[in-house]
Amino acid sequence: MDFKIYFLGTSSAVPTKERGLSCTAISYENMVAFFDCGEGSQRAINEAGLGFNRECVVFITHMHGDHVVGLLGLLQSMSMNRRERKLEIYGPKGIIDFVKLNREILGFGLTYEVHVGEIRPGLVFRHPKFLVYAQRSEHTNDSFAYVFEEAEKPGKFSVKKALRLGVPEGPLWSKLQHGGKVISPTNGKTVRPEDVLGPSRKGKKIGISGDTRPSKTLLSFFKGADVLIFDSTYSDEHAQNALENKHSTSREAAKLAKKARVEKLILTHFSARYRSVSALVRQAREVFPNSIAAHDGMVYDVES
């Protein structure tokens, strides 16, 4: 099952040479999910082979020109491929206006349908497959943190039960794993999900940041993520700033992760001064081990 993360834009305020502005995507099945949309997202999002036809939505964290100034150029960019879906997007407060507005500065027409919806904390997407949580975080706007939660998933077949009740190897198997009950051709009796499936699955639980202090509410928001993406925009030595600036640390990133129990902590949002972000890395791993740094291009398998 294609389940990735892609890092699309792992930089702050200000792109570098090796690092574009903040954009990651959670490819699942055949729906893609953006969060957040810097300026030449739109390239990245080529580059990346995720293409501008697929079935999307798009999540904004907060109205910061480095978060969703590259969403104009996406919106471009999909009607030039003469995309035909609607598209979804929702944020804070003002995203309606900013779609609006610069639709109509910029004058240019679309090809497709868009809805824009303002959110509050809460259920904010539903996906048959996955749902899309929003809660406050803690930055100098009005702003969101999410959580991308996959729907419980069946449990393991079993192929021994299968053949003992009479359901031969076939599309009998994959009606009975989708839920579906289904006839023994070899003996005519009912065969139920439950005969053949071992208990359900939790699904997996993703965690965007967003530009955030760490706080208590985005603690309990991201308890028990298998994979936690958090504001890592500065190092112990800029700490102060920070504080100022209603970022975070990594090593601060690495401390929520602990105390949230999260599986992975993957690391972004990294300051422009820093040409190389091993030392954050390292600050982070002293706290919480399995902390890694993305980068642009970066594609994380969540299955594996």
Contents of the next structure:
2 protein chains.
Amino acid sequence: MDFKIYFLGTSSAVPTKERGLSCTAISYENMVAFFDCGEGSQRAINEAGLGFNRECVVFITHMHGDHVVGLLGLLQSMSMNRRERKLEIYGPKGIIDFVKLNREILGFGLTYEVHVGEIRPGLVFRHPKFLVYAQRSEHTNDSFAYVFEEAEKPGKFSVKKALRLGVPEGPLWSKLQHGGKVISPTNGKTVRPEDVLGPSRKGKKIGISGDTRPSKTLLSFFKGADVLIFDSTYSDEHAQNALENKHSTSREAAKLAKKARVEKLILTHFSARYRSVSALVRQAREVFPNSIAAHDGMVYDVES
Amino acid sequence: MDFKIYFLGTSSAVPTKERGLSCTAISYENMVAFFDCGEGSQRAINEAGLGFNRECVVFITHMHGDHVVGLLGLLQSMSMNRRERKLEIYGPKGIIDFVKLNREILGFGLTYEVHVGEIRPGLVFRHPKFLVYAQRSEHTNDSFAYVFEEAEKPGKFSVKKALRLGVPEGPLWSKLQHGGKVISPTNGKTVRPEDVLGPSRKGKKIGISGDTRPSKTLLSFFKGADVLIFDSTYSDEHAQNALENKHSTSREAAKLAKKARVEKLILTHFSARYRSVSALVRQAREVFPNSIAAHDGMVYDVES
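Can you now output the form predicted in complex with another copy of the chain? The one shown was the form predicted on its own.
Every chain and every other molecule in the complex is listed next, the one we just looked at coming first.
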């Protein structure tokens, strides 16, 4: 199954030769959820082969230019590609005006419908296969972190039990696997899904911090995440900057990841001052060994 | 002397792997004039080594996203680089609102003063070393073409004449070269600049079409240009698209260049449908042999 995280822009504030501005995509089967859309996102999306016509939804963490300006070009390029599917965009207060006023000033029509919504903490998007939740983060302006949570998956199908209950291989198996009752053609008895399926499995949980200080609210929001993508703008050396500019050091990200008992920490949103982020990774691993650094073009397979 | 044209974005409407959105810079000594600022310009400017703290001025041809959205990131990155010099931005109606409203919505302060002006045809910028003129072009919205015209340069200094008139090498030569009269220390006679300088030389003229159909107005505006940078969105095959979308084919650009008796034609703003633009160059050269295609990162030395 396709369930991947695409790191499309991993620099903080200004792009560098190697890193573009914030954009992360989670692809789930045929759907894509974008988190932030900094300048240059449309080019990175295109290069990653994600395309402009897929079913997708955009979430903005906060209304700073380096996280949202790329939305304008993305909207227009989707139109140039004759997109027809509706596009939903969610973000903090200001996102509606941003899209509306720029569409007026730049005079661009679109080939598809756009819905822009200003969110509050809680469930912000419901898809049959996943849910997206928002929670307040701690940055210099109104800002949100997100959790992408895969829906519970049905338990493992037991071939042995199905055969024992008189249900032969074929369409009846599929019906059971999808939660339907069937009548055994062998013995006429009713077989229910719970007779042949193991306990349902928890879906994967992915956390996206956006720009933020670590906080208790976020600690609880990201609890038990399989993957946590967290603001790591600074190294220990610049901890004071993290405090002043309401960002996190990689060590702070790691401390939160450890306390939240997440499975894997992916550091991102690096200050452009670092040519190499190896010191930031080292500092994070001292606290939470299962930490890696994102880089532009990196694809992380959630299923593997 | 540094007098160069930097092609920082040469794609039309949507960026490709190889080409970013419209941005062209003319560097003149320590000054840079930018023409258009599509998404991704700040990254291209940075990679070209043009820096964010130089004396510079921005001209926008028209208020379409692919020509102006990059301004937002550029403004912010200049601020991140603690720019202190004032920045002037000129463009069509809408440019003032675009900057003002986005600054409000994205809440960004700047470390420097910004002046944004809506222009009319005529002289729009006066620098001691060059002038910039605007003229109406023919696109789908209110749009301008620009001419960058180097100021007249003093005539060639004749060492022979200076020595014959009793002016020895040294500061007096410099004074004469800069238009000042001097008294010969040898014979006490007044020597005027015209006694030792040849006829003043016409400055170089560079035309930038922006997005446009060819027109009589532009033909006369670009008359005798040393370099003409012209909309070449399409090849012959897509001439109908050029007509409908108010762009030009490379052949149309070449016809105008020929009639305007320009020295060199540089084709740019290519439709993303062309993997290679060699057909467009060939079609232009059939009409005007001194045609070349721009590519991202290309630097053209105007002096050479």
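For the two forms, the rigid core is made up of the largest set of C-alpha atoms that agree within 1.5 Å on superposition. If you're wondering where the values come from, they're calculated on a predicted model, not measured in any experiment. Residue numbers count along the first chain shown, from 1.
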Establish whether a shift of 2 Å or more occurs at the C-alpha of Arg85 between the two forms, with the two forms superposed on the rigid core. no
Shift of Ser220 between the two forms at or above 2 Å (CA, core fit): no
